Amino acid sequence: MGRFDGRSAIVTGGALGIGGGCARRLAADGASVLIVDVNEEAGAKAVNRIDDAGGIAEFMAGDVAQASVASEMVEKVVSSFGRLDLLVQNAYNGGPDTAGSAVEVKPEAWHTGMDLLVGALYLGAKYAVPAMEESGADPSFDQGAWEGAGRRHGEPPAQNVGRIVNMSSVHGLLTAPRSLIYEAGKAAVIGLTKQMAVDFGPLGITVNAIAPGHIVTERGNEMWNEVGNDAGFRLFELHYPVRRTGVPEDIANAVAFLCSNEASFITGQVLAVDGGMTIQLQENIVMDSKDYIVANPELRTHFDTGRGTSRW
């Protein structure tokens, strides 16, 4: 039996990348998954991939920053699968207009970016939480007698009713220059996650966030192949104590754990799935990187332009 048999999930931005990895993992563990994404072609392929592996999935096209889409996706998952248990909020599609400082970013780009990075997560929870309450606890969950170490008073609290996992980033913990929208948005995700955890914990719904490091997705791999080289990629690997960058499955594994009943006493937390990148003193990384760059002057990364200059 899969750990999520009899449960259903929504994964926003689930057609490709981290979201695609999460959708596949939840489906492989028995969940019925609704993928919501603006990329219809990739979404259809993602569903076919899950179907071919023996899982259950459906696709819905839509921009989750729109209230009507957020409401519709919850209605659809309940009508298709009978309940809603898990919500993984991953959707984000950055663009060139999102780069820059507060002086450089245009107001319309700020509002669009924040609507998707933060507003969409508010909307997802707004419509998903009532559906999770209505669905009730995991059908396979047996709480047993309300007893154990310490005192127990009255009726047992609700448990394993729902899970919300919001995708933040190491950019929500640390900041990069000229990335106002992304840095502010991902930091806001952390505050939003903690606040929701306080509100929804009494309902038996936990809310946590993941902070991924450098994850090589399908598009990331294309960028590396187009612009970077092996020496440049090795530079990135050297920034991580585990000496490798991440893949979508690394994040999916963490999401699956936080969605499981084993994680029922974990809420309001930010789990950095970053190979240890954020635990290091930066001056050491800078000096080690300097030595490597001097020894490998031909290196190129996926951030480099055709003129050989960095994006900064």
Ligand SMILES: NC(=O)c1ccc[n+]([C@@H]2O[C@H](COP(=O)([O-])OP(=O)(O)OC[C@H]3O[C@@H](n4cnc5c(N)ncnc54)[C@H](O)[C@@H]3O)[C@@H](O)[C@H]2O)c1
Given for the second form:
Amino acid sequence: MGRFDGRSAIVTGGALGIGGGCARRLAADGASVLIVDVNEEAGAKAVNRIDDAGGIAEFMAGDVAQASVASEMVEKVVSSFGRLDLLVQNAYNGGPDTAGSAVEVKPEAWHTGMDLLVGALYLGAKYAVPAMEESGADPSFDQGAWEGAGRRHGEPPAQNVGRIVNMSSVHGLLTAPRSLIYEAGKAAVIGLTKQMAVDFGPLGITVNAIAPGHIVTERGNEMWNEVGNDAGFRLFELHYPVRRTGVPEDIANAVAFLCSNEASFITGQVLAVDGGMTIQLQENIVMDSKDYIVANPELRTHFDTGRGTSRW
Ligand SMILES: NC(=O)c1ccc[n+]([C@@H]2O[C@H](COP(=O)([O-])OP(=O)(O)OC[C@H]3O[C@@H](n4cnc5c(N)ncnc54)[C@H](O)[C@@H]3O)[C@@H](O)[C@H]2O)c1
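Structure of the form predicted in complex with the ligand (previous: the form predicted on its own):
Once more the chain from above appears, this time first in line as the rest of the complex follows.
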């Protein structure tokens, strides 16, 4: 028995990267997964990969910032798999004109960025929550006796009716220069997650956010190959107390836990899955890095793209 047998999930941006890892993991644990993504070719491959591993998945092409797509994906998951239990809201891969301060960013880029980073998550929940309620708790879930602490009375509250996991970032917790759209958007994901947790907790639906550190995905790998080198990658790894950067499976493992029945008392939280990167004091990291950088002047990272964020 997989822990999500009989349940169904939507993973937005599930064709590649972190979303791809989440879709594979939920499917490996028994969920039927609908991948919603703008990249049709990668989406078809992602579905085949899950099929080949013995899982169940379908693909829907669409931009999740559009209300019609958010509503259609919920209709499709219910018509294909009969119910909706899990929603992983992950789609985002930046785009042109997203870098900059408030002075530099153009109003159109601001609106487009916010529509995807934040608006899509509102839309996803808007249509998914009623479908989760309609589906009810997974039929195999046994509530057991509602007793304990000597004070419990009446009917037990709804539990395990649904799970929403929103992808924030360490950029939602800490702030990089000239990144207004991404940092404001990912911070807003955390606020939105708390609001949804309060609103949907009484329905038995938990809502949590994950803040990944640097996760090397297919696209990230390409970027590193283009502009980075081994010494630069090592510098990145040295920033992490665990001395490595992450892989999509690291995030998928956390998503699967938050989606499980074991996590039913966890809601409104932001879980940093970042190898400890956000717990360190910056001045120590800077000074520790100094010696390494001086010893490795040839190092290159994906920051060496000319889009530099620093001002001396
Ligand atoms: N990779 C990292 O280091 C990292 C770190 C922190 C947070 N994150 C967050 O994790 C999420 C996934 O990032 P990733 O690195 O896996 O990105 P990625 O580029 O590898 O994959 C993103 C996927 O989302 C899809 N997508 C983009 N816009 C879409 C839209 N409008 N509608 C539907 N699908 C769309 C893309 O086609 C792609 O398949 C993002 O929210 C990102 O901000 C990533």
